[in-house]
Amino acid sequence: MTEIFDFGDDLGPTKVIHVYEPSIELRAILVIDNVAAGPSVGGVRMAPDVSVEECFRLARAMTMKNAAAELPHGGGKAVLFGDPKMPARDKQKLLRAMASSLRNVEDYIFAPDMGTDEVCMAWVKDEIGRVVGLPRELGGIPLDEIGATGWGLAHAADVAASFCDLALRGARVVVQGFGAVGKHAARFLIDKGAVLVAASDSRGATFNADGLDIHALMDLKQAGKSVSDYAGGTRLEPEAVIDIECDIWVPAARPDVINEENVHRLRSKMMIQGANIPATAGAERSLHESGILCVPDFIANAGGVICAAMEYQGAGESMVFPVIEDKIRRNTRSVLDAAASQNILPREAAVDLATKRVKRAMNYRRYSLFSSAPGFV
Ligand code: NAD
């Protein structure tokens, strides 16, 4: 394999698959890394440049964030290259014909990710059938509306709040990306009894001491205005949130906000994880150094994809929130034990419970039977 790609290790990737329909100019990548638990789930990426490579990063991250939630699934992911922007009945020509090419890679499913979503998932479904993320009309959860992530990293910051001695009651928290995920983690804490006391988008941020109007902001952003519009705090460039003093710091938006040239001006007791990869491992490093709580993102954010699992099983909407906050719970109490017993990083102790449960399962298949790899009985 090292000899095809430079990335790939003895967990996968086990298929890489590459579409090209030139009729209508389809280029999609599917990188498809364990399924030793079951079918991969991960989203389609639509994006106009991802490289193979990274879809295998993101393919990887799947199949550590499924294995730590203890899912009957693998990791992939998948690229449609394009502009997510292009009309409507261009982008669904598109994810027709990729869904067709792929109708017989029976160990992936389709789940919506950065430039996909319910609808095309829907369309997904009408040609196909294995998909999650559907419209309720299709019997799909709508994750991102009932806020099944953030639902999970309230749940993570509670655990991990015992492991810092703070209190919840009173913390104060800070969200970067005031999205899906950012806006329900921040509702979630507040019913915990936290104070939101600075929250940013992609246009500006708002700050006050003594807490912002949780309601009052999601009526901003469905108006389609920044929370930096808001009349009762102070209105900050989006960058600034990260000087904020706090007790929980939840980055929401995207890659690598926190790295080695800003990490020194975090002043946070803990940071839960929503974004993926939100911190680069540099910045992680020192976090942990000066005594900063980490609890990475597979551990903390996995509340999405329990949910589309259990979309996937049939589940109706109201079981998904008890599960959600079982698992994210026991895993968040695991990873936070161990790194403490051990003196290593949140994330080496996350990577260490994902990995063992990968390759215990791999052992349940009939390959294990011919291989001398180590880790195999
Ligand atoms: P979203 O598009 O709903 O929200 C992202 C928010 O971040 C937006 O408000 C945007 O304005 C803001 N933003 C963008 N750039 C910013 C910047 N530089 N500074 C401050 N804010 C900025 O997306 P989402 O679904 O909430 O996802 C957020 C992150 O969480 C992504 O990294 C995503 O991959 C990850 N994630 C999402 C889920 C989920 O269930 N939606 C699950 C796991 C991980």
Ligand code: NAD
Given for the second form:
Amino acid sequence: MTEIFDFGDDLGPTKVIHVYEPSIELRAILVIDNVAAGPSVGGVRMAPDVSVEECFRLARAMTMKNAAAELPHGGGKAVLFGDPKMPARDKQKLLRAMASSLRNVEDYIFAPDMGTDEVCMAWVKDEIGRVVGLPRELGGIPLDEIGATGWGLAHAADVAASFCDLALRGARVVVQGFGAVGKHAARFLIDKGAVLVAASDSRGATFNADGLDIHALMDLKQAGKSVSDYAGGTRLEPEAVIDIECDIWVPAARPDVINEENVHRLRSKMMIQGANIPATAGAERSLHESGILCVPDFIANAGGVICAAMEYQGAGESMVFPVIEDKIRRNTRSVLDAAASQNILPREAAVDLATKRVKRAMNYRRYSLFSSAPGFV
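Write the structure block of the form predicted on its own for the protein whose form predicted together with this ligand appears above.
Next up is only this chain, free of partner chains and other molecules.
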């Protein structure tokens, strides 16, 4: 299959690398979007249907995310074609070969993402050493285990609630994608008094208007089962969670799950985006016009990359939660204040905030002397 890369702008991408080794059925793509602030950090996403376009969009989201969080890193992303549930031996072979192929690409730092975890990053470390999101035994901070991204999402929701006259205590929450991000977002929101009424994964969904037992759901996932196996709820198809009326809807799975074809079905007061690019631009505009507050992905879900950046600088686990809380609360309030005062979409305010920070970083780089792009001096 041939893919034509025909998008980009004055921010990037700076590199697009295809990795292919037919003898082991390795096919991967790396997009390094912008490295003005420092080497790019972005997860390795593993799925059978990833693409160069998705990789670029995710890399750009990482540029925005790292800039908004004021981290010394640019944005990048890698995608690996394959079933993340393949036998561990086969998965290890692919990850090691991919890392080895990218050994000399020093402006990209590997990190976990959907379909990969800290064990995968341990394999990468053994091959090339340039990685974050490692197991504790290797000096890392296992961000998925501690729920760094979910912690940030809960604080984004707490700030956003005041912008739509919502109290978190008693707020009804739906989580689409009850995985590493979604389960912790639910856990931390419940700690703030919210009620989880529905959750889904790739195999099904469950619903109970009186609330779901978060610990029972987490135990099911730990045992390799689906949330739809939960005994105390009504079993549904995965996409049915879009139709459940709630106060907070958290997409925490794949891109574009909310789009122009299904956005009219969403009945919520706000969406806190746990996944990267979970809604199309048209869908976000429809949500805005319908009065549904949408906190953009790279503002709300930056907890994971903040944690990763701190790990890379040698910080300990106990240090990350206060920093994540501070950065995400400040950025969420700044973006929503700007959106309200300027009567624009929250994403427009967020992109403006992050882009200005990226361009300021670009001004300090040598290549800014030769550029006439807007924002340069």
